[in-house]
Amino acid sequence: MLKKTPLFEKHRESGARMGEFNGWRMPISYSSILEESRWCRQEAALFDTCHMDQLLYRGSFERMEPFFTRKLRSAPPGKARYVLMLSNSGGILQDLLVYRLDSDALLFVLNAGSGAGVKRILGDAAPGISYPSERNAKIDLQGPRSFRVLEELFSLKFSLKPFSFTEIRLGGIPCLLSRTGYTGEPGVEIYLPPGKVPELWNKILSHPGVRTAGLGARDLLRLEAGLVLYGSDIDERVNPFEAGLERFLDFEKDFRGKEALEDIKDKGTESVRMGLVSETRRAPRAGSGIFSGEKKVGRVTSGGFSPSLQRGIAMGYIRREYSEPGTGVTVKRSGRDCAARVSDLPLI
């Protein structure tokens, strides 16, 4: 049985196109997701993102810290930031927000299902951790006007710093307000209780700036903005050096998998995460090998059609020795051969 958001009649009322996510049934698209995503770039879009798993800790910061590679105590409460679990070897276990609630608690925002499997990961420290009752439900607002429209609809004064939040009430709904995102747009993420969420959706989508967008829109988003979606940008076989989320290491600190980035610092990695810019409007496809010649050189991770660059634009890992920014390059996959241009990140 597929678990549904508080929010799944809504969809269905919208005429959403479902599919399956994680276990989960959520809107594909309302519309198409092209012009979900144009809207997104130019306006505000809101997305539901009820299946995202959260984790509540309360407890010892330093039971924590050997497991995320960024310090969580120096973070004052208000603050949220971006960190990766590894593996002995470095490989990445999972990445995630980790909100600094007060003195004690944590709130750990992940990817959909993967809460069994750090707790897991947490091991003897686990037991600090339990599941919010209280805001374990999610929208996005996301977009250039995001802000706007939050002013007008709540007589807001919007002044949130990125990965800043607040504790706020939205139309007197007890919400947690954090200017982050998974667009590349500036935007916020609400927290709220779940029995409130169809009436702060209906609440945002009367402004008339604001649309729906479904998963289809948001992959595409974040995928010109260069962010990895895990299971399939990264896992455990891949370290952040070839990431390119070395910016996400604390090295004056010690955590799980330290020792052997230190070694892969100093050697070096034979492959990088790089965009790719189709030379026609044909998209590369995650599974696609990268090509110079009749070399195979890299893999396609991530692949779409960007309504904002009218281009084929993917994502995937490149031997060094190809990586650099205009490299001609061909993707290949069941015969289809695409022409594109290695690129940095993000693509747009």
Given for the second form:
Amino acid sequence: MLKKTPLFEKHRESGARMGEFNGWRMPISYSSILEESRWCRQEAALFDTCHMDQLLYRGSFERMEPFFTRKLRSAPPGKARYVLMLSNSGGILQDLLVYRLDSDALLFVLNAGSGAGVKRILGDAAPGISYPSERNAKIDLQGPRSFRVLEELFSLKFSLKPFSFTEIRLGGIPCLLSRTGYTGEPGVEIYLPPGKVPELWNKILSHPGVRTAGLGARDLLRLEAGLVLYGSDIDERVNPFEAGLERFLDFEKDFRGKEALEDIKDKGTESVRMGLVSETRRAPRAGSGIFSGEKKVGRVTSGGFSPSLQRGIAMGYIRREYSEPGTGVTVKRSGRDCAARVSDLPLI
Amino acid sequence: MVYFSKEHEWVRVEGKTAVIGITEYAAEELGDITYVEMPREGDLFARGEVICEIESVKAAGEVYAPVSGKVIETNPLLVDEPEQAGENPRQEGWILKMEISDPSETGGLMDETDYSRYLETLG
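Can you give me the structure for the form predicted together with its partner chain, which would complement the form predicted on its own we have just seen?
Zooming out: every chain and molecule, the one shown earlier first.
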């Protein structure tokens, strides 16, 4: 069975192309994935992200700390942090946003379908983990004009700093408004009661500067921005050093996997996550090998066409000797070659 | 005369020349087209061989030679504007021209009416 978000009927009415994503029936695109991506880079795009999982925690932070790579307490109320959960051997079990709600409450926002697994890991150690019953739906407004749109629609003065959030009523609906996102653009994620989602969705869409965008555009935007997708770019087989996520590790605290990582930190890793920019419009695709001459030197984990660069782009893991930006490589997929250059992330 | 293949290519026959493109159905299935990998002019293809590859934001699709012959021209517009292959598949978005080696092969293709019926069977 596939789950539907509160906007399912709206998507169908608007003629969206629907697809399956982690157990949910989601809009892939409403018109053109490329157009929707461009609109988000230049204006403001509205995304249905109700499929993402959320967990609420009330209780001692001390019991939670060992599971996360950054100090939960270091975030004051009103701040969100991107953190990792690791295995004992340093592999990445999960990446998530942690919102510090108040002195003893945290909100975890996870990939679609990840809630149950994380709840199990955390719940065994500490009671007090639950699925939030209210405000557990989410829509994202992303793009350089997002803040202006909110100011014009709701007569407010937008002053949130990156990774900050606030409780606010938007058109009378109690929301948690967070300056975060997954597109590389300025924007917000709005948490609200599921029953109120269609109302707020319509209200925001009534602004002439806003258009809907689907998961297709969302994936291209996050790829251009160099943001990882769990299950594609990171998983338990890679550690944060390979993944280029070491800045989200706090070695001053104790956390699961730290010992293994200290060892890895000293030795270094064979490969590292880098970007690739195709020499043509041809897109490297996930699963393809990266070659230098005849030698396999890496693998592509996400790939697609970049509307911003008008080139194929990708990210993947490549051996350190070949990871210098500008290095020429060949991506091979079912016998067809795609010439590309290694690039830093983000790609735009 | 315009013919259609089950793989959703159209073929317009002008004397010994076949102009080839994809149908609206194929364009809709692919979504935004971002790249067309063309064969070289002069290359020979037997009917059913992969003659070019089309990439879209969602997928990669293969175009099969609907008839046997030699590639005599590829659409230069599609180098910089590959999306035309999907947006105007029957006009500006034609893909390539072939010199037909065996005119009888068009007998294995459908006409517009048959193709419409075929699409209905696909739901």
